[in-house]
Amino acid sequence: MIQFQEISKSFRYNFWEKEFKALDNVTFSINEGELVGFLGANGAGKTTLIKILMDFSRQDSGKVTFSKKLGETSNQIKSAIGYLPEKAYLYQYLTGREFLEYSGSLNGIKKGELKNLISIWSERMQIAYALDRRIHGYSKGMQQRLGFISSLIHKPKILILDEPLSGLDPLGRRDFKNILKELNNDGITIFFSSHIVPDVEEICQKVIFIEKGKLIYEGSIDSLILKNSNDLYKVNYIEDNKIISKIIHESEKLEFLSKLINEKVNVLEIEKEKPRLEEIIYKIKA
């Protein structure tokens, strides 16, 4: 859907320093129906990457290459994308409701159509009873609430989202990884980024993370995380009305399992040791 090819962009902050790489030759795509989790630390490119997507920046070289699916034309394509910076610039005087309502205006929804939009998403996330206050009273998470339901009300085909998360409660972060996943499953192309990398392996399928402006991994998390387990697996099992549990190599697994089964001890579970995402990463990393 999305092809980024040998992206690089450099900065300069004032004439006497050297430029600053914040991309580095990144080459990844953007697939159709995907949920990607574009992982990495705070300065690590991710912010430079979705604005020269969202054609905000330039790159000094590469190629950002958009399938027609998401149409044939500039306008056709932006109309094809839902986008949600990491800080919302909302306009404070307006109420939540005029702020919607001129958002889809923009899209062409029809006001019949807005209104009900409106009403369903709202009430979704959570902020009905706030929509006809002045945004300027919204705290942090109503405006990221607010700010969200803005980039999918005209009903992209593909939503960008830098760091969604941010700024939410546990709560609110539940609710937003909720509707994406509802979203993802109703056909939306997902592609946020964040640097709590247990929000991505918990909802993604696919990550992309790139440290210090460079390509360091793309791909499935499920292969990634098998890429880096090892070869010992965790059995439960109840043995003097206690469950007891026991670590063991995979060489031994089927003998073990032999002699429980033989003894008629009831095996609860057995489950292969796998390390989280989140400490591959800082494996990578270091």
Second form
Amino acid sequence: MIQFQEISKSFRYNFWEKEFKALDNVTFSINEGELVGFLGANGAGKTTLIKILMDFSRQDSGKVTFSKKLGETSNQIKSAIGYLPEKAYLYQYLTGREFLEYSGSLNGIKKGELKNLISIWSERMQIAYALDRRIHGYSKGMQQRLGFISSLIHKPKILILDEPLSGLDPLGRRDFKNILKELNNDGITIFFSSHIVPDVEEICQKVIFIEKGKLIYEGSIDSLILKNSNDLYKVNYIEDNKIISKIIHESEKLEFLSKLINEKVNVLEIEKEKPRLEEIIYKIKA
Amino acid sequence: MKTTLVVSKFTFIEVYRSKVMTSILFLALGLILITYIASEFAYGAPAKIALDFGLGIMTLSSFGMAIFIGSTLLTKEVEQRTLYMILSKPISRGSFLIGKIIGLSSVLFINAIVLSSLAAGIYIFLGGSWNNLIFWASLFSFFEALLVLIIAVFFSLITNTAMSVIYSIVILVIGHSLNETAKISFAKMNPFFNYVVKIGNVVLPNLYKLNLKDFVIYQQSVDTVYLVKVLVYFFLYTTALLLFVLQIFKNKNLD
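Right, and the form predicted in complex with the partner chain of this protein, after the form predicted on its own?
Let us now look at the entire complex, which starts with that chain.
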């Protein structure tokens, strides 16, 4: 759906300062229907890459290619994309409803339909009660919800979200993650950046990990975890009214389980010992 | 075109509700007070003095607003990231910027209407008689402010806010004085200086031409041909500057 080919970008903040390479030959792709987590520490280059994707900033070299399914002209492609920047501070003197009308009108949604969509999404995002208030009275979480509605009100094919979960309370994070999963199940491709690994691990199938402007990993979370797993299994079973946990090697798994079954031991669970995505990321960074 | 109007509509609503409109109200009250005081000190021609002060305050406040709003127009949008949200929609950078300028110029227009009406009202109250030139002077003052707004936007695209304000004020001062500078004997005698002034007259906006206040106060009339020439000059210069600004904005990195 979107392909990044050898994207590089440098900044020089002052004439006498050394050039800072924000992105270094980054190549990866986002495929249709995927829910992709874009991981990286603060300053890793995530926002810079998203700005290049959205054509706010120009790369020094490399190319971003959009699939024909998104459209052929710039405006067709923009219509197929929903975008939410990090820490958006919306127009403070407009009401929430006016801001959504502004966004919807730019996307060419007709008045009646827009009114209906605003009503549906504001209820869904639990912000309907505040829609007629001016935005400067909104909390950060409320502004985030409003911004999120504005990014998806025109039914985009792909959502590009820059740190959508930052600044939300735990309930808000849960709601957002549930909605992202639902939207993805409805066929919307989602690409969202985050520096919080468990959030990405929880909802994404695929992860892109960059560090200091360089691509470290692109692929499925499951295969990354399996690649970094050892051959140990944890077996929980009941013996003498106690839950016993035992770590066994892959090679002795069958023999050990047969023994327990033959002795009619109550086996509670057997689980492959695997690291959390966060541990793997730390390991890669180290 | 439709998206440009959408941007201008919501820009106007946003500014209308901000403190800019309150400042117009305070300016109007200040204008009444100052023109009253000035007319009390004027011997023989209080109405003219009141009109002179009134139109002067209207022009200065329009410049102040144009420079302040123009210099912060895009930097504020980038800082607050609203620019990113809007430009991610199906709208070109050019349409967005024109929409913003139309929305903001409507605020300048309201300022010009409110303050010039008040100035004219006080002038008539103090015994002056209506002259159509008051309307033309106010309209040209609005055009002048609009041009200054675009100049401030231009500088905000190539430098920071503080420098943009300073450069805009410098252009404003030069734009008003260049015409008269060309007339001083030093400029006429010195070929190099004369050449520089001539180039300045072509490149920089000749704001002196847009200032009709002297015609209103002292001459009470103006040649129609002169008015048309100034109008044509204003439209050509503004269009050229706007196209240049749009080109810069189109290619600007919005980091």
